[in-house]
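The data below hold one chain only, encoded as structure tokens and taken in the form predicted alone.
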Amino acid sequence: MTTTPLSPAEHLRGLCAGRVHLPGDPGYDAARTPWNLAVDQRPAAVAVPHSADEVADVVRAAAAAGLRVAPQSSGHGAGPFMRRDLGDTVLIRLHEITGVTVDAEARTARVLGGTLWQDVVTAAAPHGLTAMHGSAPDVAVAGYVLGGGLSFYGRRHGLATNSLRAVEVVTADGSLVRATADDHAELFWALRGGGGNFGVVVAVELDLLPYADVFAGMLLWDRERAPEVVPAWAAWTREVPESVTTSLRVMSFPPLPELPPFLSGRQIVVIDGAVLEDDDRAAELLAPLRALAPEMDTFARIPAAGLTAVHMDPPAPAPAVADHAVLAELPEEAVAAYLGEVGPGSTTSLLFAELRHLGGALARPAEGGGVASHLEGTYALFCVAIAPFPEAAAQGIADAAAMCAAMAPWTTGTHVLNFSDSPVDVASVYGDRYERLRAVRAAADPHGLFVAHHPVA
């Protein structure tokens, strides 16, 4: 007789009390599958734990069974996954380790490592507070400040990842560091920025903001007037305070009932993001975009909590390609060139091309901050494309990939990790912090047993 050998990952069932699920097993397909429904990865095993301590069993036998790790929360940012064999991987799935606790006193929250934004900024708003989270609600804190985090209150405020007190981390020996300024220094330093290279995060401590209320909205036009909104919007940017952070992008809708007319079937140009100022200052600020007549205009005086709305992001998991650039300035030939992709009569498959106003405290190094306290460059350019079939993401790659060669004269060749749908040089976008980086990682992770999605070698 013989007998077929148990596969690596087999040696980790019974963990999580069951909740690893391997290839073949019923509870595989769903537990394997992120937010972006594009991304189709299949690791040797996926386990959901419910603790800090689950998790640590499950590094220290993946580690045993020798197994990678690769840590995921919401799975928002999986498009790296896209192109990599997780054959040897343990996916981590944190969507079950969740909660928040709001200290009010010292305007700080302790996050468990599979929590969203919307819980974040429910549980600070009753304290007049809110927090730097993203244009999205459903985006899981942890991958989101990891990477850097880009909010609408980034101009006046700077990098979520620089908002971190303290980290929780798993780390590759199953040991549970609390890493801060002063304990697991080198550590706290790397994590703000360096992405899920370091360990398994199940938890963070963070400031809020005292924001109860903010002047936000959006200003709407349709895509034909797009040549007039947008060198607008790119001039009035260069004089804007940076208590104004905004978003422009062009969007095309399909046809589809369960949409809001003014978007069904719909080719647009949206401005959209925060003013923090009074009503009166923020009115006399928007008053030159204001005077290009949009059809639909929401900015006014709103609980800090709906912010998390104004951007329109998609409210359930969709299937997406994307690419991404950071510009160091936008000229009038560099808003030509995104007309010429996206302007009036275009065919891009695109569902929308954003750019969006960096600047401001976003630009500048934070004291204290971590290897991302800061990101050069004036505009974020994120492109996306619906995909759900194998067709349609091979046509969003190019038609995403063609922005981005189009505006490429103004580019920084530096990345916003949170924003870039494929492993990036990260070499290039820490710079001379980069070596820095590696030695942390070779300290805290020598094995390489965690998987990145932007990996530090």
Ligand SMILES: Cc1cc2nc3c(=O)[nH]c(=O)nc-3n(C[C@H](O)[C@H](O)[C@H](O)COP(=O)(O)OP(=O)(O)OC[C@H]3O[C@@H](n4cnc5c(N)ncnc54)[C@H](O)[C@@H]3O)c2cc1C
The other form holds:
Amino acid sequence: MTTTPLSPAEHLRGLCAGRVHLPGDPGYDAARTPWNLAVDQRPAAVAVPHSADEVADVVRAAAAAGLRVAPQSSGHGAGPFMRRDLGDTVLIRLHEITGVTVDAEARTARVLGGTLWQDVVTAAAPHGLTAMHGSAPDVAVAGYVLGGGLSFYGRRHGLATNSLRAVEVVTADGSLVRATADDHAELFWALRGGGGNFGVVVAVELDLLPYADVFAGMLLWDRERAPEVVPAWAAWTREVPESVTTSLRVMSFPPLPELPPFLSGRQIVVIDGAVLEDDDRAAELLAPLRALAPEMDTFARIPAAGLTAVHMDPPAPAPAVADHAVLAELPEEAVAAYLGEVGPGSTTSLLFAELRHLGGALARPAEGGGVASHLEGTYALFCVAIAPFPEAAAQGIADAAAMCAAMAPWTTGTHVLNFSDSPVDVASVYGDRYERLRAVRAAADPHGLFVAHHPVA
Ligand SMILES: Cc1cc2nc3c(=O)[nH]c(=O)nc-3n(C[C@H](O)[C@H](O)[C@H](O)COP(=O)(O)OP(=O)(O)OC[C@H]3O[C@@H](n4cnc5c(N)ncnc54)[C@H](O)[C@@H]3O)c2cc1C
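Moving from the form predicted alone, what structure would you give for the form predicted in complex with the named molecule?
To see the whole picture, the full complex is given below, headed by that same chain.
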């Protein structure tokens, strides 16, 4: 009688009280599906731990079985896994390890590894506090802060990763390490911008912001007005103070009954964001844009917890493809190139082509910061298409690449890790900081156990 040898992943069965799913198991497909439904990731196994101890068990067992480990919290950043073979990798999904504890006096929060931003914002709000979340409520804190973190508080308060005070991480040997400015300081430096290359983050401690409410909202015009609105916003962003962080998007929506009528089947241009000023000063700053008579204007003082809804990001998982670039400037010629791709008359497949205003505190190295304490560049360009089937993905990728190519004369050549949908050359992003990052990786993970969406080799 012959016996079939166990596959390496079979050695993980029974861990996490049975929440380890292998190909062919009934729970495998649900467990491996990321937020970005266009990414068909097929790991050797998916583990869904409920505690840091269970994470450590999986890490040790995977290493012993000769497998690698990819941490994932929500799967918003799964794009770089679209073409990666994960056949030798255990995906650890953190969505069952959630929770927020606010220390109102210290103005900090302890946030467990798979927690989403909306939960942090909701927990902070009763204390008149908020956090450096991004545009979407359901992005996870971990991946976002490890990749930098661009928020509508950014031009005043910098990258969200600078708000980290401590990171608790299960490292390659299965031990739990608390990295701070004083303990495991090199690891702490690397984690703040180096992504999931160093271990599985099971908790972070971060500074909160003292805002109970903010002046925020959006202005909306039909796309026909884009030739007036886009250059006006570009000129306006050259003048506004650091208290203002906004984004401009030309958006194209298919006719869908689930969309509100002001979006369904329409092409529009939208400016949204936050103005961290009192009402009078905010109105004064917004006046040049309001003078363009938007069809909708929702800018008003709102509870800070409402800022996660202003950008109208998709409320549920969606199939998406994207491309991205960082712009050094946005002169008239660049505005013309942008409008050439998505302006009136364009039949682009892009759901949106976004320009996020950078600069201000985002551009200044933070004292005691990590590898990504600031961002060089003035605008982040982020192009997204909905990709429910392969042809739509191919068209979306082509249109996003065409936009990036059209803007090439004004790009810096660097990238924002969080906005990069395919694996980024991290060395080119971090330049002379990369060798230090590699050294931390070699010390923390000498056998290259961890598989991050943007690898530090
Ligand atoms: C709709 C939408 C809106 C967005 N808005 C913004 C925005 O406003 N500002 C901004 O900066 N970014 C934004 N992003 C980008 C987002 O921040 C990145 O995709 C980020 O990687 C998401 O983190 P996640 O943990 O939710 O995603 P995941 O896909 O789960 O994680 C991405 C990567 O982060 C690492 N990682 C995640 N969790 C852990 C963990 N617990 N331990 C160790 N490593 C981990 C892993 O390497 C993983 O591959 C947006 C993305 C989408 C889709």
